[in-house]
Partner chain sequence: MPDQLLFAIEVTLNGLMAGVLYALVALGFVLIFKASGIFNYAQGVMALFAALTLVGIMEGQVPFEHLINVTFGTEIHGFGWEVPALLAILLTMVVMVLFAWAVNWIVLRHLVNQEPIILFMATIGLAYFLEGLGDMMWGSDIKTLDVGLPQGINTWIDETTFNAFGYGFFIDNLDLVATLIAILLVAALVAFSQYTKQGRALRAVADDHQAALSVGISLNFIWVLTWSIAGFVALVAGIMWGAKSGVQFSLSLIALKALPVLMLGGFTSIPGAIVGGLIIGVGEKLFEFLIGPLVGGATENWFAYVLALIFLVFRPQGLFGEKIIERV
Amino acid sequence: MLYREAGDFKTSYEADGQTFPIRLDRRGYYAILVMALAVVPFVLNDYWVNAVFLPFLIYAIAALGLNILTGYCGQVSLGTGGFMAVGAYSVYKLMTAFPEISIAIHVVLAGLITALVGVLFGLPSLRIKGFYLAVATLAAQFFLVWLFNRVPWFYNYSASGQISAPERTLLGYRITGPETQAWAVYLFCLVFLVASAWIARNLTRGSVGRKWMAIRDMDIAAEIIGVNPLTAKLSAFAVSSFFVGISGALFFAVYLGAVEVGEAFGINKSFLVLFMIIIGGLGSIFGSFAGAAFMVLMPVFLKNVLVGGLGWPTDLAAHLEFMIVGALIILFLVLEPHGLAQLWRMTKEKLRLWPFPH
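Single chain structure for the sequence just listed, the form predicted in complex with the partner chain:
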């Protein structure tokens, strides 16, 4: 057997509540964490950071956030782009208004502001459910984008209507602005991601998470056994928007450096993040990572293979890329409807039985 998980020998409930109950898994994850923190920063170059790692890290935060709302609490939201915009514009206003305060604090504050906005737009979820709610959250998406485009105060009355991140440092290292170092921005975002994942994991394994999941699986029954749907749903909106806001802030300040709201935080962004969590796996933290990785890496990978490797014309390659990504989504679904995370779990279950078929 390649992979063992024999028996349940936990002697305490703490041990049983562990995130990675299997030692092999646990070691694997620690190894990855150490790699990410201590090895990757030294081998990074601009290309890898800007084309791969930053988008992956930042989208993973957004995906975590949306997964809390959609995957754990069952409220499908298409307002992610709008909420990311709130994060971005908040951090921009904070950065320009209080240049002396640390950027890290600004990012967290931006998350908090987004959480408030999220709660506001979460209110209708008490009445509206399912796909109706999904479409209703588009109201947030369109309204917020319109608002940031409309009210010059948000972009400090700049002539172009764009916002661009001024240079800010943390511990003397540049985090935003044009002349950042690859490893510094990478670590900055990584820390936010790891912290987010840790918080998400804590929340979802405790009573808050169970409330969310209860609401997701059967809201009426949940209410009858004592879950207050108001607080459960709104807290999910708050936490989710908090993460999404942080990712929006990082997306603008660290990754792109300059954005225009309609283009950077349009409806496509909402869909993209939603795709990530469905492909990765709803209600799974690992799934948020897997989905973000898939949606960020797959196109880059395909492009490099098709254009760089096979020398196809870029347009045909781009069309083919769409077709392949679409086909892969369908293929994964047919193989395992519950996302990459579930695919991974099933593979593990099979591995456990290996070499016997069942």
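Superpose the two forms; the largest set of C-alphas matching within 1.5 Å is the rigid core. These numbers were taken from a predicted model, which means no experiment stands behind them. Positions refer to the first chain, counted from 1. What changes on going to the form predicted alone:
Here residue 34 does not count as shifted, since its C-alpha moves by less than 2 Å between the two forms after the core is aligned.
Can you switch from the form predicted in complex with the partner chain and show the form predicted alone instead?
Here you get just the chain by itself.
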């Protein structure tokens, strides 16, 4: 009654295999997209953009990248923060060296540079996996942070060691620097998120995605049936690092404006994105969105309800946030390893059969 596909007939394999085969899902997707593009920009204010929408959009791109590597290809990575730093410092050097080029091109180029770095640090995955690969990517995290801290060329020999985004415009609207328009930066990040999700969805549903999942499930069997582990693993690192680099570039240039690498892209950032895909769901595009939304909205909710509404101390609310995240990670790993995405799939299946027993 509430969620049906009765009368929704398919006449081709393409129609049956599309991302949203049920008409109601497609209508809901288009409704959300129209609302995000045509309604939300007109009701935004600076608080909602800086506290909710920009962090969600940027972290969702990072979660997409890590989910491709860990969820789809099975390669554990703890270096997400370091690769975000590569994207941030790449876009900074490009913005200062080529001020006449569009900021959108700079962000894409920063993603490509990060993809090259990701392939370089992904080479150990050809010989090691599991815990040892996690340690290798953790070493990459610390090395990249150390590199950007110790080599003055990366921060243009600034005395403070920080990098600050120059003012840039796109189509006459300020995207970076002081006094940016809230709706403009929101739409700028939204376009990158929609494009990233579209690319990720098509890759994971195609032959490339099937190779990644074959390597994830059993790499020896995948190699026996003809999957090249070299191209499969390195392509996963490249695509993942590309998305993570874009998120790092947006995080620095559009969201923060000025960063210091140790504070903005430390190991905590890597764990934060990892927690997003664990809670949201490994191997799921929707899980990347759900995990990012949860990790962004929960601190805002606790701050407004507990601190603003009930008068709790700020530090107590922060400790409660850590406790909730830790408890949820344990619960999801034990009870539902596929996270919020699987709960959403189960809910839809129950709605399809309701009110009949199943």
